[in-house]
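Here's a solo chain for you in structure tokens, the form predicted on its own.
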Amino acid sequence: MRLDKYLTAMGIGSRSQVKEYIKKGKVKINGEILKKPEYHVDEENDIIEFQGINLEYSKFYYYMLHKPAGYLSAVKDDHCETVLDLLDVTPKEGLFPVGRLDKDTEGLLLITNDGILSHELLSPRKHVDKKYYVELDGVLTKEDAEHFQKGVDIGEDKLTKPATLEILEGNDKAYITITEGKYHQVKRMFRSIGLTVTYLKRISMGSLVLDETLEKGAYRPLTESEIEELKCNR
């Protein structure tokens, strides 16, 4: 890969900006200043530094974010803060959230630049489990759990796919596991039985489980084992 393309992929700047950085001697290859933007780097073996910072190239990046309420699950928005605004990482260009959580919904959100993995996790054919913790303005019954298991009418052509409802103590809280990702699906499912969701938090998606040590708004890279287990969902 050309040096200028490599630096652009790392989020250092635009192609024209990184060419200027290179010409000004701000880039070193294996300890030596190199001023040729067209130089072809070996991403696996060359040690590339920008202003004294060692850059490590990776084609794909994976971050677990504990999404707080108040942020849009989008790359950018003209009026509201997005989940990408919470990340202070390099490179940042090309990252996007996998799926959407409503603005007022909290919990697990995967952010990556791996479009293939994102497609596989969101594909209706894959039936990837998504588990949520939910609080409601009324009580749930055993009949509600049985009803959810059969599929729910949320005003579309077909019923939702079977969902698992685990009612918690007090009967106004539950875990719900769905395998789809329809617009406002969880809220619409409970609305169909006369209940309003007052709090919603995603706990897991496929094999990926929210790290309980992450505060709201905090994030971390996925571990190698987490990445490999996610890819097994394909």
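Positions refer to the first chain, counted from 1. Keep in mind it's a predicted model, so treat the numbers as computed, not measured. The term rigid core refers to the maximal set of C-alpha atoms that superpose within 1.5 Å between the two forms. Compared with the form predicted together with ligand URA:
Core-superposed comparison between the two forms: CA of Thr223 displaced by less than 2 Å. With the core superposed, Arg188 shows a C-alpha displacement below 2 Å between the two forms. Superposition on the rigid core between the two forms places the CA atom of Leu65 less than 2 Å from its counterpart.
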Contents of the next structure:
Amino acid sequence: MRLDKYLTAMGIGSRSQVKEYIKKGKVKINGEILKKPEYHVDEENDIIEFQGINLEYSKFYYYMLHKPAGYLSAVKDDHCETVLDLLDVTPKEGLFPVGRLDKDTEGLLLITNDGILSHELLSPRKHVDKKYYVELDGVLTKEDAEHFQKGVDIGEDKLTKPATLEILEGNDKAYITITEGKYHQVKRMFRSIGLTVTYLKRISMGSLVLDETLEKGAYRPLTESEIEELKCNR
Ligand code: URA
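Show the same protein again, this time as the form predicted together with ligand URA rather than the form predicted on its own.
What follows is the whole complex; the chain from before opens it.
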């Protein structure tokens, strides 16, 4: 893999940032400064340092999981299977799910060991969009969409932040986009208008969109551009 690509995959920065770092002499290969972004990294043998830090010890991993119902969004649990039980990867130590989906919720879950990215995606200050597909036990109206846009009382101190509701055919299904992550938020928002969520699936989080070719329970590493885009949201 090219050096610039490798450093981006390691979470050092965007492709263009990384090229700058290389040109400025911040990267050493086997103890020598190397200013060639096109250098082909020997991942098994090269010792790569960024600003004096050996990257072998600070690798970041990013996986997209299509969470099935029935799994807890946790690292470990004494009674239930967790989303980490679905991952057969090395190394697994240090990986955790970014945010929580309810046990019965399906869809996009990012699993990583990058605490900074996770913090930024979950920070209430960042208002990262989360889009869900939802099925309900009753029908939605245009007024419900307007109501959600104004914010909903779900029993917290404040109304929810504006949410976008895109009502689908039959009016008992919709896409909802929220920018917060309160406990059971989507279910509580629909509950507040007298409806029960019968099925919930997360479709996207920020720039990251569920890869629909992933079967339920399947996962894959994020692509370089998916990682880069998520970091650009910072
Ligand atoms: N809102 C919910 O109610 N449940 C989820 O799993 C995610 C968002």
